[in-house]
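Encoded as structure tokens, the following chain is the form predicted on its own, with no partner shown.
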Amino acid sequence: MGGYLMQKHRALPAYVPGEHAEDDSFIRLNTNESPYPPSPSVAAAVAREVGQLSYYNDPDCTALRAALAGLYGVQPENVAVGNGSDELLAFAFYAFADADHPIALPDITYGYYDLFAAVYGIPLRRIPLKDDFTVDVDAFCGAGCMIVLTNPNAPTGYAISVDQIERIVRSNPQSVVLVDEAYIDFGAESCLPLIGKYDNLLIVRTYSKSRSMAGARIGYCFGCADLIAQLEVIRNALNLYSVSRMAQAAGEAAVAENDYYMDNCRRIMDTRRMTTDALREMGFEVLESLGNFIFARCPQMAGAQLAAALRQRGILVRRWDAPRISEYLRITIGTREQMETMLEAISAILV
């Protein structure tokens, strides 16, 4: 490669994410969105921050932190909000760690981890899931460095429970802690009260799944405040006015409907379970995935024939070619309508 881009950076890994369809023509079942809508409100207040976007938006979020705040229990100093879950992630890899001093992480987790690390040329520590592709616990206990996970996990939607998550933060005192649960609200439990206990505990979470709105680029954090406060330097160094007033307003109108979001959370919960047993009906393995997603091995057809079969028929699913889990697909939880169709074309396919 030629031009100006600088050699070091000539050489980063891409990330490929799921294919994108603007329009209905495919049931979008491979990026994990909410097929629901975002509530009522949230077009609302977007509109009415249309006449203000002459003026700049509140760098500190102030609004949305509090409300934030104010749903969980904690104090706004607490709370840090970015342009998605994915910035304040790369705001604590440069924060937290280089160089010298490197991450570990599962060796099957959330591939922009991996970017991230490329980019501020940080060494990654991958320590495998067990052969059930459940997490080894014990290998992240004393890791001496700092540790990301993705809780539940993906691709796999397995979680680990707080009583573990805590044994990892107590045994790494000098190091952060990184907890990802985008997914945290279809079913597992959340290790947001140990930030009380640990000062070396980060939560990143996103209004992407849950919350209906991908397309916003709203992410929000807990920790101590010390910890907050360490984060918010890289923030106001880097990306001070990253979250918009239009994204602001729509994640703190959100907040005061809370209820409508976690009855789509228990509607996809539902759904998940009719879908996996649909599936092992036919014989498919699936993990007990904890997320809004799915995680299913056909074993009558190579994972990459079925999707491409899928997709003839209008399906989009997500699949990986790492050999662990090259066979199987990622599929996320649509309506259940969405679900019908999908496990009508594959018995169709298997025919």
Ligand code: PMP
The other form holds:
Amino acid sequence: MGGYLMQKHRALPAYVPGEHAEDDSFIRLNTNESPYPPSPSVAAAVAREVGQLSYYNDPDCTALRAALAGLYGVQPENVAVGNGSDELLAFAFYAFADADHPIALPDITYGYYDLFAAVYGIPLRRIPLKDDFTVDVDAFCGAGCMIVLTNPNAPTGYAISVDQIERIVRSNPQSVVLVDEAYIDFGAESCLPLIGKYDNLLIVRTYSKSRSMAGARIGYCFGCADLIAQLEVIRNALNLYSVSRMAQAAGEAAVAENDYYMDNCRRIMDTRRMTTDALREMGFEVLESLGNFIFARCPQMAGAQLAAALRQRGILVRRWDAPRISEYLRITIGTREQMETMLEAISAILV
Ligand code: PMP
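Right, the form predicted on its own is done; let's see the coordinates for the form predicted in complex with the ligand.
The complete assembly is shown below, putting the previous chain first.
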């Protein structure tokens, strides 16, 4: 690589995303996308905005923030919107931590946090999940630094309760507790009611999973008005126009059709139940997930080998060469038909 990159960035690890398959030749169960399309009015809303593309988009995302505030029973000042939740997470890391203010997080969680911390020079305090992969809540209480928790966690799918989150938030008043609720619509309980009570709680969410719009790049977050204003200082300085006209309109249209998305979530939860039971029947260890994915280990075959065999049969799943989890596959819940195809493929591989 050329020599212009600042020395401090040269050792940055590369984020390794799930394999990107652009065509339909694969069943994509590796990036936790929704198998269902966006609701009908989204396409029309996007098309309308195309005619306005010569004009800048609203930097304040006024209509989308108002729509989200209405849907979730908060005020627009409690909401910020970003270009995918990854952007909001990156802004939050930059806003609320630095080289002298570390972040505590579980050792097994969403991998992009490592990159945000690395690029900003934020030290990470990794608090191991317990042996059963549950979050060590007591270890986070009174941590005395910013805390980042995915709830439900990825890739385990295990959630902690609102009471447990409240204990962590209450015991850590001098630092922000960021709860990433990317997968909250698949059965776990949101800690949203707590934002009225605590000024250090930031909840980050995404349209990429339950709202079928990973490619639109829409993230949003909730917090008390003052915390959101603090986050906006960084958003304002770095990328004020990051949520395109099309994304804002798509996001607003989706709020108006919320029932469609919640129906899809129920379908995914039913399919998760069916898939979990079927894999357990085949002898797999499957964690009881509250996400749109399951985390499963095959007793008869190494994880890497099984993932490769599934890929050969046109099915992509995700796995990591990481301590404690290298034998597990994270399998996104697709349609019932896709999961039946996957189960048949696994049966054929294991005979
Ligand atoms: N948080 C978690 C826990 C995730 O799994 C993901 C998606 N991989 C994200 C955030 C990022 O989502 P987005 O598409 O909104 O950037």
